[in-house]
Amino acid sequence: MNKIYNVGIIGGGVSGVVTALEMAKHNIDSILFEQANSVVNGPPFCHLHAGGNLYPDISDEQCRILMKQSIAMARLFPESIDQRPTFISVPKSEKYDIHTLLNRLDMLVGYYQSLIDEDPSNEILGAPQDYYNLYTEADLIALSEKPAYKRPSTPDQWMANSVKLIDYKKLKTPVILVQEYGWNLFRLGAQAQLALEQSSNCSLKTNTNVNHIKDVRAESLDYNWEIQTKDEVYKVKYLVNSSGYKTGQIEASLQLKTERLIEFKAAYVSKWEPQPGLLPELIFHGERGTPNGMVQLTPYAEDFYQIHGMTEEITLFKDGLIKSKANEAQPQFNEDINLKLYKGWATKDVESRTENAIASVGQFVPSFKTATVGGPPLFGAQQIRGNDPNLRVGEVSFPSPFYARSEIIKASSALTVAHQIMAKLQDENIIPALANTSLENEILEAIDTEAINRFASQLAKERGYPEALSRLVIERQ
């Protein structure tokens, strides 16, 4: 093939496609590898962090730049948010100060109010003053009262639909309701691919394995990279790794190493009956690891729930943790997880770690212990840079000239590792300086609702999960 692009993406995650998107934005030419037959299978997510709320331990910087890049992420995925808040509570059991959390929350209000300042149209999350409403035990007495509301409209509302279900009496006073949103993964790669597949710019190759990268910058030809794939070889000026958990992989064969962890996490899908009214997420915090680690259930259409557990017998996993040792590029997981990731689940598996995070919500949530197994897992790996298992804001990695890799952990830091790469771009001549810096993107734009509607719930059933979670409980008006 003689065509050169002058981008080479490997990996066709959340990260590797709004990299691709951002260089069609601006009509850089570039090739997009897929080894599975649709873009954004995973690691999961399924919350816009916008504030980093789920995690008492990381930093406040960490949680100002998680707001910032949520907000980010959210104008360039609209479709995907789900406008419905998430109700924060620390057990009575646990070490949590309540009150460390609230002076955090008054740190994030103003923050975002900067955010606007900035640019009005980050103003996503409603009003500033509205970020987060406390509860005192007294005032959930008082909503427990009151009728449950099919559509809850008001924070009141939502929280007035949660008291009635959860076991109060067990956490620590205020409870907390947070406009941190959902976030569907289905809908962010339906519109993504796309919008990919509609793009003059981006070659996108998916059912692509890449079997091998030749390093020719020394050679001094019109090109730095060849991409070898079993059919063909792509000659790309520059090379961006976005293979997530698998960087190392890559890495191996361009003879790069780094320090990396890489982890293995799940969570699992239920069916409950139906409730009077819509739930919030709903957040149990506890310490990450213990047997008391955080619950976190979260609101799907048809009244399915996702649920994660933060201990090793539900979304983590004996020896799910794994950091590369001194002589090798990828660190390699144990035979069970491995089959989990390639071969896929055993139903035994699927049935008992399912009932374990059933189990761990009815805690707090007495009713929900009628909840019965309602799809496969949702699962996969991911990569954190260093040696810091607390890490939640990973961006990106230069380690040579021409090559870039991509170092997300969560799915919010996308834009701004492809930002990034943009200006390395442009730093190493492969490009033009860029004049357009707004966030949109009109390619993105152009794919209507009813599109993604129909693509999201083929990939939803695609990959063997109820087509209900393709769709937002919220329907955006």
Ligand SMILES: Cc1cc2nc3c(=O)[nH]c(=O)nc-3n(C[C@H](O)[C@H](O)[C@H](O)COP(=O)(O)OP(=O)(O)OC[C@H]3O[C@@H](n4cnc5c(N)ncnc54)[C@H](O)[C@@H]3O)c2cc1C
Contents of the next structure:
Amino acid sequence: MNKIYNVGIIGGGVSGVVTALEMAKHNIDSILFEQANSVVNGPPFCHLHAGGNLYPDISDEQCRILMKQSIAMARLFPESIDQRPTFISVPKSEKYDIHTLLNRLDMLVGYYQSLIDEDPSNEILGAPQDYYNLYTEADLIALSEKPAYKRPSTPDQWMANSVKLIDYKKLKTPVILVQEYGWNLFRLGAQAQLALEQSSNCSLKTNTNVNHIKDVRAESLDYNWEIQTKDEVYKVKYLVNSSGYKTGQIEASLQLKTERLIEFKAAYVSKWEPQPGLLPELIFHGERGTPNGMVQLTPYAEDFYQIHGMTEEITLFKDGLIKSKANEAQPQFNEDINLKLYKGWATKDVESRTENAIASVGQFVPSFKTATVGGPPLFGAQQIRGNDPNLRVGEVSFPSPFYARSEIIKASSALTVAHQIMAKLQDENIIPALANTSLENEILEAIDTEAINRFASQLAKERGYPEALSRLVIERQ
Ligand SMILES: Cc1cc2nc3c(=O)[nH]c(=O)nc-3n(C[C@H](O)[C@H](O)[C@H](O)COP(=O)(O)OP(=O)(O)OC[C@H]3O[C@@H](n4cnc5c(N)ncnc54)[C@H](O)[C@@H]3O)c2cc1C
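Next up, the form predicted in complex with the ligand. The previous block was the form predicted alone.
Okay, now the whole complex, with that chain kicking things off.
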């Protein structure tokens, strides 16, 4: 192949596709390699962390970054955002002080207001004064007597639906309802893939594994890297490594070694009986890794619910979090995790872990104990740069010329990473200075809702999940 691409991107997860879409928007040609047959096929995501309220232990600064980045991604992919709130609580048995969470929420309201002052289009989480609401025990008792609301439209209605099901006597009060929304990975993947396929600036290579990278930077050629696949060698000026937890595997061929953690986790799909009204996402905080780790119940369409439980019997795994050794670029999981990643799950593991997950929700929502296994788990491995497993915001680094390494920890960081890579491409004179710095992307906007619905549904089915997981609970107006 004689063509020289400006940018070669390895990995079509959320980071790689958003980087390719940003390039395409600015008419910069790129080639994107994804080993699977569709994009956004790696570790799942379901929650837009617009404020970091699922993480009581992270810094205020990480909360602000998560909020800002989440708003930017929600503006880019509105078709994948499920506008239902999140119920946040601390069980009486847990250490967290609800008042610490409240101070942080007040800080976030002020910060959200400042983002809207900068750009009114940032107001995607509702009015700042409604960002969160608190409910005392007396409020909960009063709301429990209200009727159920089929399609709630106010915080009180969402809370009325929740309190009828939750054993709130087990929880510290007040409890919180916050405007952190759901995020549908099938819809994001569908829109991104359709947009990239239509773009003349991006060559999307699915079903294409990158085997090796040859560094030719010292050879005074018109390009800097040769990307080798089974059948071809592709020439690129700039290399972006967005291969997720396999970043180290690519770096082994670049003779680069850096400290990183990789973590395997899973969430479980359950089916419950129809409820009289929609529920928010339900969070019951607890210390990660202990038997009381956080429980998260995420509603989907048609009575499907996804469950995370931050214990080793549910979402986390023994030796699921590992760090790179001094002599290796790529940490290696144990055999059990590799089997799950590459060969699939044994039915008994799906059943026992989903049942554990259902029981963990049942502690706080007693009627949920009747839920059953609703489909295979959503699972995957991700990386965390450095050695701090509590880091929730990861971005991009530029370890050597003409090379970017994306290490996002939350899907919301993808656009920030893409913007930082664009800035570097200008610094390194791969592309001229860019004038347009708007967030919107016309290539994405050209994909209509019907096409997203169809392709998202196809992706969910192809991957073995109930088709309902490709739909939003709150349909967009
Ligand atoms: C259980 C779980 C729940 C999560 N929930 C949330 C959530 O609610 N909200 C949130 O924001 N984040 C969540 N995350 C984190 C989120 O999933 C990740 O941050 C994000 O998906 C990482 O995207 P990425 O593009 O960096 O990597 P990936 O999605 O891993 O993409 C990397 C891609 O590179 C491809 N690839 C790798 N090597 C090669 C090669 N040699 N050749 C070609 N292709 C290659 C892979 O196939 C893959 O598609 C969750 C993670 C897990 C595990």
